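Starting off, we have a lone chain in the form predicted alone, written out as structure tokens.
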Amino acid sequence: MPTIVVEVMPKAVLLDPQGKAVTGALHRLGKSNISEVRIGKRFEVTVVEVTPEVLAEVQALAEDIFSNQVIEDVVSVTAV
């Protein structure tokens, strides 16, 4: 069966504290080079089959039940 993955994002503006812990983390492991860590969350939805309005449809999810709008954002709904 086909899945779509919906990523969801904090917004860029907001303060990360898991990113900031786990950036944290890679400088006290000797991982200079990463400047940045930011963490979001991944959603894989199964279907029946895909079609525009499943995609649809699954964004709406997204929107309205995945993610909290005020403080994050639906990065991409992908058929994979």
Given for the second form:
There are 2 protein chains.
Amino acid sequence: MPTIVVEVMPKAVLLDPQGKAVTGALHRLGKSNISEVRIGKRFEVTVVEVTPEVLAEVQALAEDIFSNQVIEDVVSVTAV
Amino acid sequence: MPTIVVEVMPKAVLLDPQGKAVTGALHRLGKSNISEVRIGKRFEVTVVEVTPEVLAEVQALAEDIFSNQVIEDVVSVTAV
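Can you return the structure of this protein in the form predicted in complex with a further copy of the same chain rather than the form predicted alone?
Starting with the chain above, the whole complex follows.
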């Protein structure tokens, strides 16, 4: 069955504590090529079929349920 | 600065409790178009520059640090 991938990231202007912790650990490990890490969520939504209506439904779900619009942004909703 | 996106998902053969919980909630909300939801992680890694060596380094980090290879798979490592 077809899958729609929804990607959600913390808003860029907000502090990402998880990301900061990983970034600090990587710097302590000497990974100097890496300047920052931000961590978000990835949803694989298996649907019956991909139609414009289903895509719109998943987009609405991404904004209402899969993300907290106060602190997160829906980066993409893509049928794969 | 350039960004490399790392996507990590739970192994398909394993139970994804978070995903199951969200799937159940969506079905109770009457979202019958959606048969399953699986939830993983998305990392945005900001690097100094994207070279084959840096990509290989992030690939290794994805497998060693960003994911638990026992229960998760690295789905993709992509420079964006």
